[in-house]
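Single chain ahead, written as C-alpha cells, the form predicted alone.
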Amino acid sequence: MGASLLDQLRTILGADGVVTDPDVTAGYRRDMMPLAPHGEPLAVVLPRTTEQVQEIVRACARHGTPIVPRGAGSGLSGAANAVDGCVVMVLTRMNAILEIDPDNRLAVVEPGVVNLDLRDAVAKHCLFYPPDPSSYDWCTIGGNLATNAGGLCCVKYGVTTDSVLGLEVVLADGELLRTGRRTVKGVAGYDLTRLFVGSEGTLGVITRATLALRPLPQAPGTLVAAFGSTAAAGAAVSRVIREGIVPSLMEIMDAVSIAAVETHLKTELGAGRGCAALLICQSDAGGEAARRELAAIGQACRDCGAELAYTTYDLAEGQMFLTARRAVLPALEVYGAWMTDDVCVPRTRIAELIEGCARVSEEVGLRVAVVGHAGDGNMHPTIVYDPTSPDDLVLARRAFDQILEIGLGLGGTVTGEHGIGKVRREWLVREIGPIGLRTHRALKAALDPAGLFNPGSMFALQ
C-alpha cells in the first residue's frame, strides 16, 4: 500500500516534491513544543498548486493515510506533529502574494507566504498586516491561520482571525470550499471562516486567503515602565484598560526575564535596580494622540507605583525596547532548552500568575520566566531545562501543567494563541466539557469522516 501511493504522490509531484529520505524527514516530525508527541512520517510532500493539493488529499484518502499540513514549523503546541505513517503536507512552497488590492484593503495570499513578506509587500502601499507573532520573520500565514495566532499588537488589532475575509479550503473529499467574502460586511449562511482558523489542519487544508489591511499606523512612541513588584505593575495594566486607553501594544517582562535579556543582550533593563516587572507599552495613534496616550499610560503607571516611567518618541529607542522583549527565548538558551507556555488570564489577575509561576518555579527547582501581552492578559510562561536530564524533563511536564491549572483558577484559558495541538489534548477537555468536546467531534466527524486530517490534534477520536 505504502509504495503504491508513493508512486501515486510522485506522479502528482514530481520525484522533487516527494521526500522519504529519513534524515530530511526528521526534520519535518515536529514543531518547537519538545513536549508533544510525533511519529515517523512515510513521506513529506511540497505541493505548489491547489490542484495538488487536491490531488493529494484523494489520493491519502484511497489509502487512508493521515495527512498532517504544514507550514514553517514555528508552532508551539505539536499541532503540525507527525503521526506514524502519515504524509506530511508542506506548504511553503505556495508562497505567492495574488494579489494587494489598495482600494479595498485587502490581499489574497497563498499559505506559505512568510507573515514579514506580506507586511513588508503591503507597507509599500501604505498598507498594513496586524497579526505579528514573534516569529514574523520566519512563520508562514497558513500557520498563523490554522493556530489562529496573535502577537504583540492583539491588544488593539486583534488575533488573525479578526483579519481573515475568507478562504479557500481543501475538504477531506478533495472538493475546494470557498468561504468569506471580498466585502467589509457579510453574514449570509454559518461563518465557517472562523470555523477554518484555529483548527489546526483538522478540518482541512487551507490553501488561500483572503485578508483584510488597515492603513500603515503612525510611527509609534514608546513608554517603558519599571516597578519594584509584580503587583504594582498588575495594578497599572487594571489602571490602564479601566481607564479605556487601548495602546497599540502592552507588553510585561518578568524579572528573570529582564536578567536572561540583559545578560543576552548586554544591556540593561533595570533589573540591576531591583526590578521585579517591565512594561513596554507602544502608540500609534500619531501625533499629539500618541503623546496624550503615552502620558496617560505614564501617569496611571506613576499611580500603581512605577520607580520609573520613560516615553520616548526616538523609533530607534524604541525599536531597541521591542528587540529586548522578543529576545526573551533566545536569551533563556544560555541556561538550558525551554518550553513555553500559553496562559490567557483576566487582564486584572495578571499579577497572580506571574506570582504563581514563580510558586511553581521553587517548588520544582526550575527556572521560569513570563513574558506575554499584558493588553489581553495572554501570558507565555517559559520552563527552562536540562534536555539531557530525564528528570529535568519530568519536572518541566509537571511545571507546565501547574501552570495551565493555576491559569483555569483565575478564570484563563489553556492557550490564547499557540493552540491545542498535541500538548494540551487532556486540558481541552477540562476546560470546555463534555459537551464541547461532544460538539468538537460533530463538527469533525462531518468534515472528516474518516479521521485523516492530522489525527490525534486537538482531541483523541473516539
The other form holds:
2 protein chains.
Amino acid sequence: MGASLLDQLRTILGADGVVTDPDVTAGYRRDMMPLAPHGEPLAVVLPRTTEQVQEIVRACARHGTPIVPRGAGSGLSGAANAVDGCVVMVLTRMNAILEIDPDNRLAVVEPGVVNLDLRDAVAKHCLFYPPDPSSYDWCTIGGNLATNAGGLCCVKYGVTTDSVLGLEVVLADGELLRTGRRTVKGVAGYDLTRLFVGSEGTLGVITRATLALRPLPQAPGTLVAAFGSTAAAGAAVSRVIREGIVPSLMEIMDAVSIAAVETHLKTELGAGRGCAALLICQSDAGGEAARRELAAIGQACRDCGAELAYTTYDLAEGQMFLTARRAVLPALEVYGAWMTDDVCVPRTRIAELIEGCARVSEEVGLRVAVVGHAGDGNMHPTIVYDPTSPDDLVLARRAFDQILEIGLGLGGTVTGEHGIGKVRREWLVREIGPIGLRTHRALKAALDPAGLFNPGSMFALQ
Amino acid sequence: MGASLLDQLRTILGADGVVTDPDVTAGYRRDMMPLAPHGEPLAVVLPRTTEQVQEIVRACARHGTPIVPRGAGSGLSGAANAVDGCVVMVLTRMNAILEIDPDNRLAVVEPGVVNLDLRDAVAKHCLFYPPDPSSYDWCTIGGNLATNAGGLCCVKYGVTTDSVLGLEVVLADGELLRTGRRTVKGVAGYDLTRLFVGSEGTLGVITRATLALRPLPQAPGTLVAAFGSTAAAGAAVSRVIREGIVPSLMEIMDAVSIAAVETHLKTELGAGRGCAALLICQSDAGGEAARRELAAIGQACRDCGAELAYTTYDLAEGQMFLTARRAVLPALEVYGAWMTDDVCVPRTRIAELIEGCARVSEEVGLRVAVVGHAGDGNMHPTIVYDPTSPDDLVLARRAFDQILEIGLGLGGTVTGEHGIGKVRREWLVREIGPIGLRTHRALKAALDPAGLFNPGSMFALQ
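Beyond the form predicted alone, can we have the form predicted in complex with another copy of the chain?
Below is the entire complex, every chain and molecule, led by the chain shown above.
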C-alpha cells in the first residue's frame, strides 16, 4: 500500500518532488518546539502547483495516509510535526508573488512566499504587509496563515487574519475551495477565510491567498524606558492604553532578558543599575503626531516611576534597541536550549504574569526570561534548560505548564500567537471547555471526515 | 403539537414573553427589505435571559419548530423574516451593557443593546465602538453581529467582526458555547467567533458579546468635493487610495442622490450646476495630521478635475454635509418606496458601477440613486418604485439583480454589508460556486443538523 502511494506521488511530482531518504526527511519532521512529539513520515513531498496539491490529497485520501502540511518549519507548537507514516507536504516551492495591485492595496501570493520577501516586494509600491513574526526573515506566508501569526506590529495593525481577504484551499476530497474576495468589505456567506486562518493545517491546504496591504507607515520614532520594578512597567503599559495612545510597537523585556542580552551583545541596558524591566515603544504616526505620541508615552512612563525614558528619532539608534529586543532568544542560548511559551493576558495583568514567571523559575530551578508584546499583553516567557538532561526537560515542561496555568488564571489565553499544535492540546480543552471541544470536532468532521489533515494536532479527533 | 409548544414557551417566559396576536406578531414578521418573502410565525418570543434562550431552543428542537432570531429588524436582506409556523425570537429585551473595562478597552454586552446606546456609554470613558450602520440609532448589537454590519467608519476602522473579541452562543441543542477571549490576541483553536459573526442567525443565537473598543478619535475635519462626472469622482477615490491616505470617512453621492437631497432638504449641493457626484471625506487624525490628510485629499480631487473642494473644521458645518449624505434614503421617499442594493467592488471600479446603475435605471424605467462608502468600494444603489404597482416590484427586482450582476462582473461581491438573507440566496451560489455552497451546507449540518435556526435563509439546506 505504501509503495503504491509512493509510486503515485512520484508520478504526480516527479522524482525530485518526493523525498524518502531518512537523512533528508529528518529535516522536515518537526518545527522549533522541542517539547512536542514527532513521528517518522513515509515521505516528504514538495508540490509546485495547486493541481499537484489536489492530486496528492486525492492519492493520500485513497490510501488513508495522513497529510501534515508545513512551510518553513518556524512554528513553536509542533503543529507541523510529522506523525508516523504520514506524508509531510512542504509548500515552500510554491513561492510566487502572483500579483501586487497598488490601486486596490492587495497582493495575491502562493503559500511558500517568505514573509520578508513579500514585505520587500510591496514596499517598492509604498505598501506594507503588517504581520511580522520574529521569524519574518525565513517563515512563510502559508505558515503565517495556518497559525494566524502575530509579531511586533500587532498592537497597531492586528494579526495575520486582519490582513487576509481571501484564500484558495484544497479540501480533504481534493476539491478547490475559494473563500473571500478582492474587495475590502464583503459578507456573502460564512467567514470561511477566517475559519481556515489559524486552523493549523487541520482543515485543508492553503494554496493561494489574497492579502490586504496598508500604506507604508512613516519612519518610526523610538522610546526606551527603564523601570526599577515590573509592577511599574506594567502600570506604565496600562496607563498608555487608558490614555488612548496606540503605539506602533510596545515591547517589554524583564530583568533576566536584559541581563542575557547585555552579556550577549556586550552592551549596557541597565541591568547592573537595578533595571527590572525595559519598555521599547515606537510611533510611526510621523511628524508632530509621532512626537506627541512618544511624549505622552514618556510622560506615562515617568508618572509610573520610570528611572529613564529616552526618545530618539535617529533610525539607526532606534533599530539598535529593536535589535536588543530581538536578541533575547539567541542571547539565552549561552545558558542552554530555550523553549518559548506564549500566553496573552489582559493588558492590565502583565506585571502579575512576569512576577508569576519569576516564582516558577525559582520553583523549578530553571532560568525563565520574559519578553513580550506588552501593548497586546502577549508575553513569551522563555525557559532555558539543558537539552542533554532528561530531568531538565521534565522541569521545563513543568514550568511551561505552570506558566499557562498562571496566564489562564489572569483571564488570559494559553496562546496569543504560536498556536495549540501538539504541545497545548490539553490546554485547549482547559480553555474552551467541553462544548468548545465538541464544536471543534464537529467542524473538523464536517470538513475532513476521515481525519486526513494533521490528525491529532490541536485536539484529539475523539 | 403547536399548542403544547406554546404552553411550554409561556412556562419558560411568562405570558408577556410570548406573543401570538397576529396584529402584534405582524410587526415582527419581516425586516426592511421589501423584496424578501416572509411567512406567518406561530409565535413571537421575547426572552430576558440566556437561560430562557436555552430553554426556548430546547423546546423548539423537541417540537421540530424552526427559530428565526432577530433584533430590531433594521436588516436589509430578509434574514430576520419569519417562515411559516416558526418561533420568532426577539432579543431586544436582553439589552444590558454588562461591563465597560476602559483599562483593557473592551465592553461586554447583551445582544439587544442599541448600537447608539453602546456608543454613548463608551464615549463617557473616551472610548469608541466603530461599527455605525445607517440604522445606528435603532439597530441592535446582536443584529450587527449576525450580519457583520458595516457603516460609514469602515474605511478606517473595519466592520463589526473587527471589533469582536468573543461571544456566547446558544447552540441548536441548547448548550451554551463560549468563543474567543478577553485578550486582544489569541489563537487557541478555530476562530469560532468570526464563524458566528455574519452567519445571519443560521448557526446559533448570540446571547452575549465581548467587544473591542478604540480610543475616541479626534473631532473630524470635513472635505466636500464636487465633480462634473462620476468618472472624475472615481478617479479621485483611486488617487486617494494609491497615495496611502486613510480618511476616517469617504462617502459618495451620485447626481440622482444629490438632486433628491436638494429637494428634500431645500438646500443647494450643486446638482443644478451640473454636479454629477459629490465626495464627502473626513479625517479624525487631529491637528496637523488631519490638515495634512485633508489637504492631500483636496489636491487629489482637484487633480482629478473636481470643480470644488471645500474643507471645514467647523463641526456643525461638517455635520451638515453628513446630514445631507444620511438624508438620501428619506429624500427618495418623495418619489416612492425605496429598496437599497449593496454591492462592493474593487475601489478602482466605483465609477463603472455607478455608470452601470444609470444604464439599469434607464432600461427598467425606475429611478436609481447611488450612494455609498466610496473608500471601501461599497455602493448602495437604491431603487425607487411604486409599492402599489405589482409591475414596479417586478421591475425593481430586475434592477436589483442587474446591479448585482454588474457588481460581480467588476470583480465585486453581491453584498458588502447587508447580507444574503432571503433576497440574495441565488446570488450567493453565483458568487461562491458549488464547492463553496457544499462547504456552507457541511458547516450548517455540523452545527445545526436539524435545520432549526433560520432555515432557508442564506442558502437552501439541500
